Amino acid sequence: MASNPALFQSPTLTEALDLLAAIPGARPLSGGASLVAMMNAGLVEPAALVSLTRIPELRGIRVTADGGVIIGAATRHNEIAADPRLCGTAAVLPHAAAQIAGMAVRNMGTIGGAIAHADPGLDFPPALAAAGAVVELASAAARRRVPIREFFVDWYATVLTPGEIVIAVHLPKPKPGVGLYLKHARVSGDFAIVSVAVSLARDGEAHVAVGGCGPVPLASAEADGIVSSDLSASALAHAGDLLTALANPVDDVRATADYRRLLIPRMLARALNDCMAASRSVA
C-alpha cells in the first residue's frame, strides 16, 4: 500500500461511497485525529484517502420531529460539547466530549472517526452506550442502522464492512434527568484508565456503561435494571460487581488489569452519587 496515499475530496456522500467501493484499501478521512496518528505511527497505510469534510449531509446536529437527536458523523467534538440540545439524559454525550484530549483535538476530531476506530480508551463509546445511541452506516450499496451496543465487536473492531462508513449517530428523545461521564486518567485529556457513563432519568430509567476495561464498552441490562430500581449502596455494589464480571482489561503503561477491575464498582458508585446530587440541584 502507498506510504503517501492519494487524497480525494468528495463533495457528495454518493461520490465518497463510490470511491471507497472502487479503490481497494481506501480509507475515509474526516477530522483525522485518530487516523492520521495511526498513519504517523505506521499502524495503517491506506491505499488512498477519501475526504468527507465537504459533505454537508455529514455535518451538524439536528432534532427530529419526535424529539430525537441526529448527530452527523463529521460533527466535531467541540460542537457536541457546546450544544444545549444535548440535555437531560443525553447530557452524558457533551460531558464526555468536553473531556476528550485537548482543545486542538476537540476542534479537529469528529464523532464518526472516534467510534469507527473503536479504541477502547476513547470517551465517546461508553457515553453513546449509556445514551442508547444507534449508529447509521452507509456503503455504495445500502444503508443500515446498528445499536451502539452491537456496533463494537472486539479490540479495535466494529461491524463496519469494507467500503462502509459511519454517517450519523441517532439518539432517542432526551428525557428529563441527568447524564454524566466520569473519567479516571493519568492526566487531563489522556485516554481513560476507566470511565463510567451514566444516563439517569427522573422516571427512574437508568443506563450505565464502562469504558477502558475491555474491547467494547461494558454494559449489562441486569445492572441497568438494578440502578433503575434501587440506588442504595448495596444495590450499586451489586451492579458494580456485574459490570466487573464482564471486564476483560489489559495491563499497559497506564494501569494494570487488576487496578482497572478494582476501579469499576468504586467509580460506578461515585458517578451515580454525582448524578443524584445533580438531580437534586435542578429539582
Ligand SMILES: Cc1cc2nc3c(=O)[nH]c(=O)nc-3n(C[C@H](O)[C@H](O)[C@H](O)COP(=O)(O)OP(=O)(O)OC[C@H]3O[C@@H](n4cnc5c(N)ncnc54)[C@H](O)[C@@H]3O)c2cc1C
Second form
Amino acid sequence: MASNPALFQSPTLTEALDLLAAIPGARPLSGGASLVAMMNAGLVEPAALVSLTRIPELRGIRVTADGGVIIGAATRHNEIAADPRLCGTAAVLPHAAAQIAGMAVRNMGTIGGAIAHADPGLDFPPALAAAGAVVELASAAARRRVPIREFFVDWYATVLTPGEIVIAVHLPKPKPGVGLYLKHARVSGDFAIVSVAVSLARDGEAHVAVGGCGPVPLASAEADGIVSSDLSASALAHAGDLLTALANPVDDVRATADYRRLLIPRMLARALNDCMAASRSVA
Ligand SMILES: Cc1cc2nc3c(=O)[nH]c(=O)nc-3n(C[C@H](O)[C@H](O)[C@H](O)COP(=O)(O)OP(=O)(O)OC[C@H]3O[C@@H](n4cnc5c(N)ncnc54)[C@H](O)[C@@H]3O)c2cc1C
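The form predicted alone done, now the form predicted in complex with the ligand:
Entire complex below, previous chain first.
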C-alpha cells in the first residue's frame, strides 16, 4: 500500500511555487474534493501535497478599479454562489456554482481546483466561457494569463505545465443584463449530462457555451455573433447547430452521445428564451 505523501501547508504563494518546482511529482491541493477521492481510489500517487488554502492572495473575490472582478483560485464554490457583486451578465457564475453537487462539496471545492481538474462534466468551465473569463497562472519562474476558451485542451487536460498553478480567474466588468446556467442532470447535484451557460447583456451582446459534450466546453465566436444579433427561433437553431457540430460527446452511465447531441440546440434555445424573459421582467 502507498504511504501518505508529505503535506506542506504553505503560508505564501512564493513558498508554494518553490515547493512545487523543487519536488518532482508534488501536486497542489485545494479543497481535496477531487484529489483526495482520486488518491483513495489509487488513481494518483503524489510525491507530496502542497496546500494552497491558507495563502491569503488566493482567497476571496475583489472588484478592480475598472469594475472587473478577480476571483482567487482558492475561493470556495459557496462563496461564489453567494456573492452579490457577481451580477448582471456575470450572474452566470453564481448560478452555476449553486448547482454544483451538494452543500458539503460546495463548501470544500474551489474554482481553481475545479478548472485545473478539468472534468468535462464540471459546471464552471462553460459558465466561465460564457462570462469571458481569463485565467491567471503562476509558476516559480513566471506568471501568464490565458483566455478560458484556450485553457482546456483535452479530457482532464489543460495548458497548465508541471509546477504551474491557477492563481485567479479574471472577469470583465459585468454588464447590465442576465447570466443564466441551465443544467440537465440525472438528479439534482449530479454531474451535468449537458449544460448551457449564457450571458446576455442589455445592449444585445451575448456569449454562450455548452458543457458535458466533449473534452472542452463548446463555444465559438460565430455562435456568439449570431445570438448577439438575432434571437429569433431560427437564429437560435442555427447557433445550436453550430455548437452541436463542435461536440465530441461519449456514451457513459449518464447518457448516450446521441442524446447529448440532441439536447444541445433544445437547451440553448430554452436558456436564451429564459434569459429574454428574465430581461423583460427586470426592465
Ligand atoms: C461527490 C462529488 C460531486 C461533485 N459534483 C460536482 C458537480 O455536480 N459539478 C461540478 O462542477 N463539480 C462537481 N464536483 C467537483 C468539485 O467541483 C470540486 O470542487 C472540483 O473537482 C475541485 O476540487 P477542489 O477544489 O477541492 O480541488 P482538489 O481536489 O484539491 O484538486 C483537484 C485537482 O486540481 C489540482 N489543483 C488544485 N488546485 C489547483 C490550482 N489552484 N492550480 C492548479 N492545480 C490545482 C490538484 O492537484 C488536483 O489534480 C464534485 C465532487 C465530488 C467529490
